[in-house]
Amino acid sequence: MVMRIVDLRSDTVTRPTDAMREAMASAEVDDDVLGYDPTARRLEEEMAKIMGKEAALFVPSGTMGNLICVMVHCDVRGSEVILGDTCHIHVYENGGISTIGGVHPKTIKNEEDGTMDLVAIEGAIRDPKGSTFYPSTRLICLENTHANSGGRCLSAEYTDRVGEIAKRHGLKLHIDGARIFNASVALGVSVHRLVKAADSVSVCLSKGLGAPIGSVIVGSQSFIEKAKTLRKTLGGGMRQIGVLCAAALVALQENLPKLQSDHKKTKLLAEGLNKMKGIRVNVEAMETNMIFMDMEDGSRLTAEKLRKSLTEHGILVIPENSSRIRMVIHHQITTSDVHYTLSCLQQAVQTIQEPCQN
């Protein structure tokens, strides 16, 4: 019987802490659709202040938050958004910007560090004179941290330059900041500074921050007023959401300071993995709380074999493909859990590769 569980599938798997549960139980609430939930207002005001924007809005999920932001900026059907070919909005959000928003995606290659080439971005902007034939470019989207690049951080300077391109062409800039707090801690730069150039930002509360549910979108007051209408249209107008927002307020206070420790434990795990025969991790490129572990050719290792072996020891991971596993550290993973994972992995690697050594 497995007595120990180390869940490395994602930073979305955390359980509400006792403090969160207590805050949820005693939260002061009202009907947020009518605009009167005091705890929701407190969270929204706090997030707007942290992000340096005029206003904020709680939404059920990051996917809905991104969809709302894109739809507010691209309010004419057939508009076009420029975004990375491996970004979350394009790959993992069910094509919602197209199927629901009527927005056409124009993809630019994401580099290994999660950026898009600035020349390529500007070159993708449609000439307004061609509007009879082409979609009208209205928006550029960035993702920080960039998940499919291994949690890489976009610098404030890079974001500023993208923002300058957007302004020069009369476009808006949206940042999918699902893990923007991880980027802030890793870069040693305030969140306010990282999103200064953005017209809107979505921030996930249930990833690195460890709240049980929800995201917040921020922007100008007029932007948020339009976003409220779209939230209702998409079915995200909830009632006593102060119950959820109370947990998020605890997460901001208690878990935000833990992100640096999460990054250190991720580094510890990555360095240990990189010492194992048949496994390769790009430790130098690892900046936040994600690890991509690759199986070397000829090693007899596969992602599925390792996943199965780890599961038998209570360690949960998700294979990205047949030769890659992603692991994500969160605040409920301890240093002891990291050492336990390394020990179990070393044992699994040796067992799987033994026939190769005979």
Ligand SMILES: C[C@@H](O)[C@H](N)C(=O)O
Contents of the next structure:
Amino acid sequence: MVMRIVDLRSDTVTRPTDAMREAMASAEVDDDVLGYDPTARRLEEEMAKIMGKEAALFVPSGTMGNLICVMVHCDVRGSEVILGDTCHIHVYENGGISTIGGVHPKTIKNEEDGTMDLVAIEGAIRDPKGSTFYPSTRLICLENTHANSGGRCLSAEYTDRVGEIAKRHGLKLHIDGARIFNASVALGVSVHRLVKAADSVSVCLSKGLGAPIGSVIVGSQSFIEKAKTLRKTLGGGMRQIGVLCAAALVALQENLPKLQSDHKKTKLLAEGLNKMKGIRVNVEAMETNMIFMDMEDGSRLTAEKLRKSLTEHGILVIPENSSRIRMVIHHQITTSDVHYTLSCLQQAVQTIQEPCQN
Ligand SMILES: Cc1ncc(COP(=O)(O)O)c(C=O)c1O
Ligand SMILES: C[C@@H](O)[C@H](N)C(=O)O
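Given the form predicted on its own above, what does the protein look like in the form predicted in complex with the named molecule?
In what comes next, the whole complex appears, and the chain from above leads the way.
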């Protein structure tokens, strides 16, 4: 019997749709290193227009997109970047900006809402007069939505304030916009307004948009030209990438409109979880497509016990720690999957908390 699978591990787990596969199979392609791939060019022009920037570049992953942007902005030895202590660039990218990029990280505490305190940002900027001893601050990085705070959205006004600080000190601003479309839909603000103050943005095609592979970075024409050279240096120059970009173009058409529904399903799941004995979810803080489900002290519940029980029912999740599980909704999770997950979890919670009654 084929087991029902409900994959809540991440929004990176989606499978290409039939329309994506058809587009991939019939994509018009050419060598994107020797010249340019026409389908890649279409995607890049589309993304630059949507994001309100001069130019765009397809890259194999969000990690490489962030690395390239940081390295282009911080192209002088001794550069330092100000970024959040729980941001993806600092936590999940193997320290690449330092080990490969030679850029020094200056972390600031991420607040619960994914922002960094504005006074702390400005206070972290190195005094150029201290350059005998200190690195030189060249870049500030934000992340919108902020994954480790549960997919929280940064407002356009907050981003503008950080942009003003950067400009005042002659710095650049990069946004890790892996889920910027989720922020745009949740806030009801266009993506180009959200990133107006940014000098560069890295946008994942392979998350909520549901494309199988890739990201796009956007910025000025001169920035993207430097980024293209660095992409090749890092081994990211690829040939007939129209095969991948064709799927991304379908994703933009098909899945962008579905993000609102992803967020609705997230709220439905969060509200259901919050009613369960021993489980706590900050429903208000679940602004987009992510849920952090916490186990209350003394509830006998642990992330591993629940993960194991859910897996037995085909529901896949990733524990954040011993008492927290993250669940991520995407366009291939149905409302019925949400109800199924709630029913299985209710059963697991009951079994774990009242073993003798079962
Ligand atoms: C906020 C954020 N930025 C960047 C990335 C990196 O993207 P990729 O997995 O394509 O390298 C991810 C997740 O994958 C992410 O969640
Ligand atoms: C873990 C992280 O790299 C990935 N972006 C995710 O959110 O699933």
